[in-house]
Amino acid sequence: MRGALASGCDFFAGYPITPASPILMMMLRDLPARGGIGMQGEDEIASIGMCIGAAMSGARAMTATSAPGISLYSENIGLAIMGELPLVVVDVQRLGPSTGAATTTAQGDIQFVRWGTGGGFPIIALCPSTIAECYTLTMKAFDLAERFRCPVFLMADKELALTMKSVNPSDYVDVEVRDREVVDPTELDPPLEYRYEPAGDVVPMQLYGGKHPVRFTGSAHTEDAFITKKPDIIGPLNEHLIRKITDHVDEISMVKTDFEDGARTLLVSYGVTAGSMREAVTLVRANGTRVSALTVQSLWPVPESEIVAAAAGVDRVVIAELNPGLYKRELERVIHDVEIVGISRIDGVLISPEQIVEVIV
């Protein structure tokens, strides 16, 4: 919530959903008083849709669920997509599946929010793993909804969102939120809404509500935001919405690392699993065991780059995480020759640093 106030959100609207429901009680506290405005829709459908027409006014929209209004969610995030507009859904999981266990923590949707839209096209994903990330994250999550016009997820767990931490002030480090790049609404002839090729390229939007009259679909359109059906049409707008944030892996791509001279194991993390990774590694280190660590920040699109570099002269990589290996999957499509070892818990509890060094040792 404080990191969304940061970056100059001014409008939130969700929906009660534990453990996402402080965060809408916060916004509903805190934003009106520095002239935003806080909803509470009647569903999550009706939540994200306010946020999506919100952004398309001009103002900076967030929303929080987690995987029951996700699902929900799930349409407007295709129309947000579609759209290119600038969101930020922050996910704050719980184990599943369905209604599963409102206030016991998991990493239960990493896959979801990645294809939970029809299409397969991507989406950017980051995910802290201390409180102090949560705050610096939620302003990258700002900005890279800015950058590249489309909707960015936050994954956050039940323990980040309800565990009680004191934090150093100094631990939370701002982040630039870049203003939102928009046509000049006093040229006479403005810009097309959209603009296909360069393929990677981001085009300023058009401010909806203003002296000249924005067409929004979510079909497959023109430049002008006509509907069509034309293949030559239809081809290089997908190949826009996916290129706009595959081409530029390199800017969005967000890890820690952790490495140290000769080690034959690497251990790879994320979110609040990470912490237990950084404390096996201490713990095993004193025994003059050598081990790496990577922590992923950046989920989607996946970083590649990072994985494989900090994976190279290993002999064993390492992850843990609290699902049935939903990432795992990740590391084996990109990490080869390699042997690739999980850790999962889908029973509620925590992994805990000796799980990890059992397994390392």
The other form holds:
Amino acid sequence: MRGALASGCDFFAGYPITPASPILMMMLRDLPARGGIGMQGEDEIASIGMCIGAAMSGARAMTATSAPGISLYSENIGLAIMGELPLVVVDVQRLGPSTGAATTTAQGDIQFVRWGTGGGFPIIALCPSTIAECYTLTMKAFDLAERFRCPVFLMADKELALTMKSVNPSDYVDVEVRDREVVDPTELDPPLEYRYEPAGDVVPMQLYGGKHPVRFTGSAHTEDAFITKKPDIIGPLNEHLIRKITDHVDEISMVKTDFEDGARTLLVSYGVTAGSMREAVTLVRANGTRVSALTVQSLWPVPESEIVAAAAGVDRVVIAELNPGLYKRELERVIHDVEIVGISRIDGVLISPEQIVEVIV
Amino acid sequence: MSTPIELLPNPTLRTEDDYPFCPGCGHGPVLDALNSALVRLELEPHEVVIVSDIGCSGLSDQFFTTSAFHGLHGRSITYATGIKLARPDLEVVVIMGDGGTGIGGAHLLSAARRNIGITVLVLNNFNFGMTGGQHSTTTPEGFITPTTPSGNLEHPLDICATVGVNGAAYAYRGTSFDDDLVDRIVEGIEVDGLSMMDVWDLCTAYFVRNNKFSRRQIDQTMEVLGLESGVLYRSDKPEFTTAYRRLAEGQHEGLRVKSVVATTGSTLEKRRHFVVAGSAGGRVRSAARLVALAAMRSGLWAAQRDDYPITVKSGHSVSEVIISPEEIHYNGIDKPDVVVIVSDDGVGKAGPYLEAMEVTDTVYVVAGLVLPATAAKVIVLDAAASETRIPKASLALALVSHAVDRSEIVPFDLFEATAGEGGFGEKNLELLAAGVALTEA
Ligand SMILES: Cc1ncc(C[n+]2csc(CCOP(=O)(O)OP(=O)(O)O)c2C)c(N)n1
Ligand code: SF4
Ligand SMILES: [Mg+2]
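I've shown you the form predicted on its own. Could you give me the structure of the form predicted in complex with its partner chain?
The next block holds the full complex; its first chain is the one shown before.
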């Protein structure tokens, strides 16, 4: 929440759901006095819809929910991708499927957000593993949303949102959040709303309320936002939407490394489980065993080169996650000829450092 | 001599393209009426955002030179609401079909209840034109569609009444054939709050064909259903965006960050786990919170994890507190060092903790509770014998006080200083003293 305010977020809409509700309540409490708008939508669809309308009108918009709400966001996430809209979507994960065990912690949505809307187009998802990182990565999420004109997910979880913890103020690192690149609102003869070539190049946005009319459409569209089905236009449009992300993975990738020379095992984790991994590393090293650790902060697109580099030279990669092995499959996709061991829990209980240590030694 | 230049209003906000609708389709004439209304209001293209839904009606925005938003089926009102909230100076007009009033029914209701300053034009042709004429929320009973082959059994939605009795500023029902349609649309746009224009028209491709429906039958149907036409509802309830901004004026910024300053160096060498188990309403969480805050004051790291049922005011309430000289990365408690149990609900949740505990650990429990087996040392405290009466809701605090005093988890003076702050400070200190003085049963 503080990260969003520090990013200049001035529009929030959400629908109550534990464990994301504190964000809704704090935003609705704090935004009005700052000249912003905070809304409780009649449902999740309305909440993200309002954010999308506001973003087209110049707002820096954010919404927050948990897995069941992401289901309801699904279609609008596609709309934001198609219409190239900057938007931050916070998913405070809880155990599923369905209503699940309300409310215990989990990391079960990480593939869901990646594939959660029709078409299979890439998205960006960041994943904080500490409370302070929630702040920093929220700012990063706003920045990336502006950079790539797209929805960016922040994958938090119940443990990060609801466990009260002492924090070190100096860990709250600010990230520069770029201003939205927009076409001069006084321009009477603006360029077209969209541009597909060169693919992956992001052009400045046009917002409602300037001196020229602006069109937006969630249907396949020409560069001036009229509906079209022409393959020679839709092809480049969709290619552009993909390349926007895939050509710029280096700008998005974020990992934290704790490597040790001669380590035979690489531990990989993200989110709350990365905390257990850190304590496991301390325990293992105290025993004189060498071990390396990699915390993935940008889950999507997968930071493939960082992962491959981290796994070079080890015999074994161990990944701990609170789901049935959802990110393990990404490791299996990018790492070859190294044994990959998964530790997963889907019973609402955290993976303990000891559970990780057992696998290493 | 120079003639003053007269700025003429835009003669039209229509593009040069012809509508793509079927011959005789009612949508075209309604859009023409909308255009005339916008022209009469002397609105410039950039001052208007047409938010179109999905369906044949959803194609509409493309035939206007205004700003446009074409989103998802049934959700047009949500985008329009976001646009209006962010840019109240814009004229926002939603064009949706009767289909949208079904799938987006919740949004229709909320728009009315908020009285958000947008105009909603429903091109109501009693069926889903675009997808093949299936029945919609407004299909009258008995009518034939591909999905009601033997006649519709569902009662048709009265759109105007729905929004009208729920807060909309303006609700009008008419048909695409009405002479005063332009006047009414002008009126609707000029209204500050939500304007609903329920305009009945013909889907020649489906509804007309399936039911031998005609212009005359539109009027007849209205009569049979007992529905009136014209301006049916008006209210002067304040418009939402204006009301929101007025309410926001003079509000102070809410964000308050109170930091805890570490005052004393703690001597704790390793991580400790403290658990309070009781019932909802037993102030378990606040008692545990004092321990965590006292730990932070002593320069330690602390984490507090609460567990309670969804019905917060009944059942158990358990708080786990982790206190550590090192930063806490793992929030779990595998084995507590100290457990305080103050009710049967607490006993019910304490089993796994008690099972994991060792001889060096301690359980503080009020007299009368039956505990499962544990290796830990169990100290049974007789709260009834206390000189200061300890109410049930304060048992947790009293026992926690006793436990803090007898163990070395946090310095008692810091715990006391923390508990003594705020409005309940004095009362807290009394309970702390009573807790410390508790004797074994
Ligand atoms: C979520 C979703 N479900 C279904 C559809 C398919 N669909 C397209 S138009 C439409 C109904 C249109 O009917 P109406 O709103 O009355 O507009 P008309 O075509 O009659 O003008 C439907 C169901 C869709 N686009 N999106
Ligand atoms: S299908 Fe019906 S609503 Fe659609 S254009 Fe044809 S007549 Fe009009
Ligand atoms: Mg229709």
